[in-house]
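Here you get one chain, nothing else, as structure tokens; it is the form predicted alone.
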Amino acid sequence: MKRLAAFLALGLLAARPLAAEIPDRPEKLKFEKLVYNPPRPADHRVQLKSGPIAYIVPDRTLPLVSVTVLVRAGAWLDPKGHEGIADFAGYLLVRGGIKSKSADELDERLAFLAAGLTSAVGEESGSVALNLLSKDLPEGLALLREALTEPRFQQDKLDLYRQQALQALQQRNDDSSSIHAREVESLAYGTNFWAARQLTGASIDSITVDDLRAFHKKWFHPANFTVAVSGDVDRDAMVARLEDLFANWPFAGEKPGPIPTDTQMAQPGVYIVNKDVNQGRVSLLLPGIKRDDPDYLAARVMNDVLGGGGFTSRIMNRVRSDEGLAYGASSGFGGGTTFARPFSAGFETKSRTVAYASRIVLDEIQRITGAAVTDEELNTTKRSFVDTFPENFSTKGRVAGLFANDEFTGRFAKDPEFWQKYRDRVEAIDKAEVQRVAKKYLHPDKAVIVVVGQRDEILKGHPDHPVKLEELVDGKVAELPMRDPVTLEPLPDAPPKP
């Protein structure tokens, strides 16, 4: 026991040091800096001799192997009036069956497989993918090429795709979130941007299997693809398999043009639509960038201190924190891949307090243009920003996918070191870079804002906060018609646009 006793003394005296060396507040905590290199994209790239540029990433951890290949068709190339083609076309590519096997063969041959086959087309891009084991790689391969070049489209899976869509439809004015999204893309981009056209019922009805195989044939062929593969795969292997994968296409198609890219905002004001709803739904919107703007990582960077960083944000801590007004408050400033997307700042509060909240977001984007952020800010943010960076490349298929989508977008050909240089260059921001975006980014004046709610209780205003949502922007307020939910033609009760 005299010996245990000692013992127990010598290990809590030599404890003693080390628990000496624990600071007292959390924020005293000191690391070591991490030292990271992630992976360059060109010890990845491989130029298929069938058109294809493929990242292919392997992992031999797990017997699985996933493919993705992105294809460049979108919404843009949806004819006007006829809205949908897209959308339709990339979900029913798997869904609606191939070649050997209806819709409902092929998904039991998945299941046996444990595989996934999905397909979709979205406003920008498009997308086929396929998961499963290695060991059924082959016949994978030989579903995913079936599917690129014989989708039966079976008009029984166009039917049923059809009615959701169209009960969809009947059900977007039931929640404010779906008003107020159609209407903040038609106020950022204009009615007549492609971007801000809506499904109709008429629109969805005009689909027919013929307009599918078209959209099909026009734009899905090697030149529009590029694939990121990852997986327990060896690299020389698999690219022959994608080699005869995209070989002897059976039909040419065709390459878009460039995606259109001109937005029309709307001017200056308030633009309200009245829904009997417990709290008004608000985005303040400003014109945006594009992501290859040189000044893209510096409004990032501003963004966070302002609105993007969560609860160590300005506009959080003054909204919800100070004032209690809302559960969350935020603002997003992400840049456009092909076209300038709008700088947003969003929330939800009581109607009466629609207006007071508003004011708080427009004077904390005036204090951020007036005044340089502090140096615990600015601080807390870049580390947030290089800290974090790993997490791109937390596994290997967020690698492929990560490097293939630069390749799609066209970043790798105009900056093929971005995420070499990216912590060096969020490092090299400073106080005054911040202030000089937010004065040539954010200006008030400028301001779009969208409110979803009761109108007559939101323009009362709040008795303890004198403000009125008409003084917010050169005292113009907009009512916006609420529209047919199927239609979007304005309600008969509605008042007119303006």
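Under this definition, the rigid core comprises the largest set of C-alpha atoms superposing within 1.5 Å between the forms. All values derive from a computational prediction rather than experimental measurement. Positions refer to the first chain, counted from 1. What changes on going to the form predicted together with the partner chain:
Here Leu29 counts as shifted, since its C-alpha moves by at least 2 Å between these two forms after the core is aligned.
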Second form
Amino acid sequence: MKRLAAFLALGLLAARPLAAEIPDRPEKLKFEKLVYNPPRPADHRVQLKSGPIAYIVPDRTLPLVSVTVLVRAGAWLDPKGHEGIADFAGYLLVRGGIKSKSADELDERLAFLAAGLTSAVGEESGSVALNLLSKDLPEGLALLREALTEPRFQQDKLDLYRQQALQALQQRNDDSSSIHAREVESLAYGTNFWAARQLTGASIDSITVDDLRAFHKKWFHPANFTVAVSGDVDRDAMVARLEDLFANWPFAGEKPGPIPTDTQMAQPGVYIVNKDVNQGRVSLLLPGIKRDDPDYLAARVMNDVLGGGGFTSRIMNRVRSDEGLAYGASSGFGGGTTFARPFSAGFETKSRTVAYASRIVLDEIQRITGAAVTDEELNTTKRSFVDTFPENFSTKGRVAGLFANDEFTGRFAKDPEFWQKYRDRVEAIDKAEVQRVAKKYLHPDKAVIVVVGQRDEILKGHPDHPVKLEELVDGKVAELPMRDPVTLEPLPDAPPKP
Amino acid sequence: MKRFLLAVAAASSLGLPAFAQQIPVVEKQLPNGFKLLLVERHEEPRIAGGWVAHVGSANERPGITGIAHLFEHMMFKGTPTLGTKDAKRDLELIAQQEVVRDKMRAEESLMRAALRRGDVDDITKPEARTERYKTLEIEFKKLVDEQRSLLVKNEFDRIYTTAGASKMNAFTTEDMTGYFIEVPSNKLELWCWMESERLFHPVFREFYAERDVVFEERRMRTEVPPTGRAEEQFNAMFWDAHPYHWPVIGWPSDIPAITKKQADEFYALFYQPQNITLILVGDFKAADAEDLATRYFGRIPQGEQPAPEVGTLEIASSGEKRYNAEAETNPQLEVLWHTVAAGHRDSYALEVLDQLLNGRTGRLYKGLVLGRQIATDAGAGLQNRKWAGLFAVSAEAKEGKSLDEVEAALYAELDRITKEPIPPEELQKVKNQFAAAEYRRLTSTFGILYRLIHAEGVGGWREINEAGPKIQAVTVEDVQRVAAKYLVKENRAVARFTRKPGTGSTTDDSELAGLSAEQKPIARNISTSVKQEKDPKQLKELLARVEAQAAQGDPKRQQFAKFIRGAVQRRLAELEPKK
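What's the form predicted together with the partner chain like, now that we've got the form predicted alone?
Below is the entire complex, every chain and molecule, led by the chain shown above.
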């Protein structure tokens, strides 16, 4: 036994190099190569006889199942003046009760089963999601079928949700971030674009149970569904369950037309809303591109160097680390699946340094168009994009969701090898390509700058940094009125223009 | 693949087994004091790594509030070899900067004296600076500029990012400071190198710029959000003696006064190996991870003294506290009671009570929102912190309903808990939710890391496996006992938030509440045009028309007229001010 112990001790010593061998720089460490092959959509894709495409990704490690039905419906379908129908129908599909159970009975049953059954309709898509213990799957699917086919839309639940929504509207001017988000949408898309239209007290008041029923009957149909399933299921058994879920639909439904894309960005300039908070909230907007644009990946790489990459990005380094002007400072190249979302750079800083920090961001935008990024910067971004790639597939739920979403948005049809080719496409982007897209899309003289904060303090600027808000874009500072949070009408006593 | 133990504790009569789902943690102790927790998971080629320093704002003292959090920021600034091209000159410049800063601090003292005399009203304004202070600022900036020319900006971050890491961040609470990241599974040694390196010899460069960043963070989190300052004040009112009294982010006058020397002392006291737990979750072999961690973290010398604990106990309250705040918010109410520390024997029954009250089928939503219809939302919250705990309930009043009604209803619901039997199905529902949550928490590698950091930070990681069975064992009598014991009047603080006059919609929706669905949009539109009308005569004519209609006797029209009357009178008062 003694000899064995001595042998083991030696073995341990051999496996543990001495502390002195710890290198002084991390570059000196050697790493094994990591080969990673992403899952393939085709391995999980099922064309159901009942209509929808489903992605089924089994995961038998835990007794949980998740089923999500994506629905082709969204806020773009709301008629003007009736904004909120899509949102209300989405929420109340489940929360308004179903054929066999009142809303309260359904909630009690779900709570007892520790199951989640939720529904929502957002801007460009809707979803109905079930998450439960696998032993309860048959009952959960029966409830899901009822929600999809025979929602009650109880009047009392509509009234309650309306009251909650109205009180949420009351708060729309309370936090400067919500004023800012609203004005950004108006300026980025134009007030006539559907995605910039806002709920008002009148539009919410106008919604009736009949509106919700009509919305449901039109759009909640298997022809408009895409399905994601993950968790403790057998694939073949699940296919059979899904066929039952969608078979013999009791009504016909319609297919929605294309989502309108007619956005109109505001004229370049600085737009300010006066609000008495000691920190200005700022966004710099420029026209963006869609996610399926051939330039999109290069634009994302470029943006990562500029402001998308957190602490390795230029905007963060200058505005936060160098100058201590903001907690967060970043930029994003929006993409957008059906219409182009804007490029946007933003930060929050004390009133007196709003102009100075804006100047820094504009300078950084100018700089990336004028000179190539460094090898190190490009390498950091590429390695980050390529080596964090497995995170996209970190859980079976994410895999199912990702593939279903690609199916739903048309990316799978258009670019079926998107994920297989993703890393090679990133590797192929060079410095010239990065500068080309920067030059093509970033024009700081065209910026629309949106500021919410103490107007007078912001206009004063800072004695150590002689830059004025008026000098940022074209000499223009336009004051936007504060709006009534419920009606969104300009408030009559808007302060005079600066 | 079924790597997790499934222990069926007891089968309930209601169908769902009360299961206890264990997280298989391997615990190791390094010779110099570090605790090491390892959880293997091989679903994806990633490793979530983190560590928790057992220090939070509760370990601070007046004058340096916010230092635990500021320190968390400084831990990303690098080491002698990471972050600068010239380590020697970098350290010289930091020392020179401190000399200038000492002189600036002398000026700051004078500026504070001027504030006390009333010579200036706000020393944070650039105009309040003394002439000498401005000169020193220029001198300081020169040193910063030279240092910046030698910096390798955010190199700590860049190395991780280039290595395929993600989610790098950290957080500070009253009880702990947690640091975390996710790396590819072949980069475990890099994690050991980077984390041991910054713990071994951090360099706090760019200290003063980062202090400004933290102040912007304070503005963003506390000063700009509509109820932020009031909530901060209410918290300070709730805790009398205990250091939970001050905010984690720090008092606004303390943050700009913290010195680098204080940060150095803080590091020496609280960032010793015996005060830190290292945690790894993901795709590695536990034996390899232990070897690497021993090799890298083992080189850091053990501290000479244990970090001091928080000994101050909250005093027993002898009376209810009430706080009234006007803020830009809908009318709402929050009630806090002092309860128990994490791991206390009563904490499990309080967890069950919290869950009984919470959610769409919880007692508060059903009682206040659905039943009495006096609130739009209501819920409960339990915080079992390391040194002491609190129980919260809150509700937003429905328009037209008073906070008095809401408060009375909240207490009525709590009374029902103690005075009426709790149906067994209701208790079982809550236990089912806890049991299912034991599975849901296992779906993400990063989620497990986060839970371990938090559990370790408030007392010990074993609680994540031991709490489940204890919660399942809670009885109706336990719930009633803890409710009766802790949720009593003299143990509570009540905050009432009412809307600050002149904010929110100028349409008074409490008056709209009496109108029908068809009348509301019309009323809103009229209200908007009334507000924009400049001619008093027009307004009076409108009022006359509406009054005439109302005179016909229809109660709905009278309600409508009442609303218009209010709107017109307010506008007339604006147009024709009395003197």
